[in-house]
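Quick heads-up: it's one chain on its own, the form predicted alone, in structure tokens.
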Amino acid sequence: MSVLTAIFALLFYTATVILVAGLVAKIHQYARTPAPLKIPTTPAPTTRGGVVARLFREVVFFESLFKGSKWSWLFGWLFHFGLLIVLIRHLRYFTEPIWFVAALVQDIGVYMGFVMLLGLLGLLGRRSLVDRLRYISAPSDYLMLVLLIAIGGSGLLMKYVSRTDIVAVKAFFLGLMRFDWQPLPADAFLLIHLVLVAALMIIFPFSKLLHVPGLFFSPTRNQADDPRERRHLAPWAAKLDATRTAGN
């Protein structure tokens, strides 16, 4: 086993632990954060079924972003849709035999890499050129976009410029999952791509990219607009209310 293989094996074990532990910790924090007020963004659904439908539209169609900015919606939807297909396509490196859904998108998945990159470049261009977006942008916002562009770009370079041994890459990742390390090809674009992916895994739980699970815990989205029909009490407020009632 080469030193290169050992370094990347330990890198991805570390990145996976940080990613999973960070996500669990953040989701636990979101779940425990009280929502003392009824603050759904209107017009809001008045039933729990309506809330579920609203969250579905937000996750799949980016409904509120569409209403706010058509160009941001277009580039954002292209990026997320392309990323979804690319991630499904990459399941072939972690499954044996390849899952049916992953096999189904193998051909279209290559072109979705370009779609994802187009969306990212559009988002970066708007954040750099539109005054109101540039004003509220932090350096980390640009860093995330550049990192994602570099990941997508290096992946496409491996496909069209400098091909790598994907059979060996699959053996490496299957070996990581089985704790049976296999040699990793020493191709430059592959190593760059993997380092960037590991970096994204490490910083993901601590970045704004965490809006993925955070959407489901947002009180402006997950609350029904029924303050007249039902009194809203956060758990800590309900306990305080019960204590005061018992004291009287």
Ligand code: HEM
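Positions refer to the first chain, counted from 1. Superpose the two forms; the largest set of C-alphas matching within 1.5 Å is the rigid core. The model shown is predicted, which means the values in this text are computed figures rather than measured ones. First, how it differs from the form predicted together with ligand HEM.
Shown in the overlay between these two forms, fitted on the rigid core, is a CA shift at P227 of 2 Å or greater.
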Second form
Amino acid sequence: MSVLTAIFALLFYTATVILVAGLVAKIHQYARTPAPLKIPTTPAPTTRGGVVARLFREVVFFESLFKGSKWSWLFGWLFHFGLLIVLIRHLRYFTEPIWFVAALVQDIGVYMGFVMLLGLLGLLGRRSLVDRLRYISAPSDYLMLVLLIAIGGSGLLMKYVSRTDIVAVKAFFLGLMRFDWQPLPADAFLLIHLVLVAALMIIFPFSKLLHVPGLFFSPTRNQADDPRERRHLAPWAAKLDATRTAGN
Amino acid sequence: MAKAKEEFAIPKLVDIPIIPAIAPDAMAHSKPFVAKPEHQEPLGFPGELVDNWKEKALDKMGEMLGKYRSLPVFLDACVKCGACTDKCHYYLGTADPKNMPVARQDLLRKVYRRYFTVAGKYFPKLVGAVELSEEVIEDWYKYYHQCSECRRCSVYCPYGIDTAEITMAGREILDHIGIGQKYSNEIIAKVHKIGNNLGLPEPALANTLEGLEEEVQEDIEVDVKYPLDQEGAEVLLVTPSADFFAEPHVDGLIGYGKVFHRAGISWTLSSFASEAANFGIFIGNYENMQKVAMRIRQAALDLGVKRIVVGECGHAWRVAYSFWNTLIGPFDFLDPNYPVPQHICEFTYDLIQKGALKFDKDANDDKVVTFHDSCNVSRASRMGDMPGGQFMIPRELLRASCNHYVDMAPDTIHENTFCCGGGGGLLTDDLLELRVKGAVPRMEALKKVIDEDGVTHMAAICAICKSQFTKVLPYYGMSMDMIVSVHQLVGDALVMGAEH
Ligand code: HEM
Ligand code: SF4
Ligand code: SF4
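To complete the pair, please output the form predicted together with ligand HEM; the form predicted alone was given just before.
Every chain and every other molecule in the complex is listed next, the one we just looked at coming first.
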């Protein structure tokens, strides 16, 4: 087994551990921190079921963003939808036999790579051209888009310019999952692609990609509008019940 | 220093609103008067800037990150998509980029990142993290007092990030290192001591209400009562103290009295809880907000009422509707057949539904009326039993009492409503420039319906909105009398007739 294979195997184990442990830690932090007051942005659903529907619309259609900015919505949605399909398509490298959903998106998956890139370029364009967005952007905001464009770009280059041995790639990833390492092909675009993906996984829990768990924990979106019907009390606030007074 | 009237240019209203190009530091001179020790200490805050302010501020931030989930989630989740950047009336009116909601959040976020995140600890430049410095504190003080906590930005944010929460956290940290805002803290101290924002003691209040009774008697020759501290009344009414004397607020209070009278429901005001407003929310301080609200629980128990009704006030309704049950509940001593608390508009609407009130709409025929949705009612609370009742019910009251009603443009009403420019503890003359400029989006929408539909009056259900519009309308060549209370129009059209 080559040094290269060992390096990449260790890289992906490390990245996976950081991604999972980082996200678990963050989710744990969000989950244990109480929201002491009822602060849904109203009009809000009055039932739990309504809240689930609201979150569903936010996740799937980016409902609020649609109200806020049509261009961000368009590019953002294209990028995320493309990303979703591409990710599902990638599952064929991790499942044997290939999971039927991954097989299902096999054909449109290729175009979705372009859709995703189109969305990302649109977002980058907006970020660099609109004065308000330039003002609020840190270097990391540009770099995140560049990173994703580079991942998508290197992937498409493998597909259309310099093909790699995808059977060997699949064997490598299945091997990683079974702790039975298999050799990784030493193709430049593949290695670039994989390094960038590992970088993304490592960055995930320390960056704004925390918008993914964040959305589900956002009190303005995940609370039901029922404060008159139900007394909402965080543990630290409940303690104050015993000592509260009306002043002098 | 606040600038005097002549020292700033009044914005020109345009027909088609534009998003201004950023003008850095355009409002860097705007900051409110700092609280003196006598305004700070009664609230439990240090009187002046503490020596170890940096350490204290970071400790407080850390503590709050563990107590309010909104903070870590909002500070982590923002993707800088920019959807909120053109949604704040203060940005639209001043073009100062730090008045873009996300930039306002970033003032806190960049410090959060530096001290509380891995990325900011090791790669501060990359993620825009900075040390907590005097300059940062200065910016917090300025720009957390250029946010009216109106929540308009949170409507459009894909994660519902509510800049109001960040502003409240910023103010809470500042208060804890000794840099409070005079206007809000002085008022809260007054409520703790006397029971209302104005510092009106019981005799003055009794006097005012007597005067009102005489005035109404003279006007319509009906013996409408404005009772104070009446034990055993059915309803305790808590209303913003501005209703006791300010124009046009007091006409709203007259209207509530007429509704109670016509419905034959006994009611009372309380001299102990003579204030619905609760500025504790503005400074983001749970304990002070609870203490202010507790006066109302106390008064309701002492007077032995069965219901609590809240008068026309935006943030007061937010605190009452969304927070009271948490802060001063449970309300098991009140009549479970009615919502606790109930908004005066819900109360009146209920009576209309039951056919208990009759209106002569012609009484308001000299007016073409529009309605200003107050932020806190629209985006932070509800009326009635379905989402959006807070938009429908006040409009139903207006339609029941006026023949001519028109709405302003759809992107400026309901949950899209623009703040009056004076909410969130900014209704003070040391912030006049900000208030005048922040009113631009509402003024533009109003001017449009004046020009196109001949609107003569704008009704509101918030004491702060009413005071703010009275002050700023003249800057834009409109009459300050345009702004009226919803219950003034209701009261004027209500057929009083005989008692039943
Ligand atoms: C539950 C899943 C997700 C939801 C609901 C979601 C939602 C959103 C929304 C609404 C935006 C703002 C619009 C925009 O600027 O594109 C956004 C931005 C972004 N998302 Fe997601 N996202 C999800 C998953 C992901 C994942 C898995 C990634 C990356 C691997 C990602 C990367 C990004 C990036 C980089 C941006 C910023 C784009 C920019 O710079 O303008 N998202 N996301
Ligand atoms: S809460 Fe209102 S005032 Fe504050 S930043 Fe958001 S839109 Fe502006
Ligand atoms: S809309 Fe929300 S996510 Fe987008 S920049 Fe504003 S605060 Fe950040």
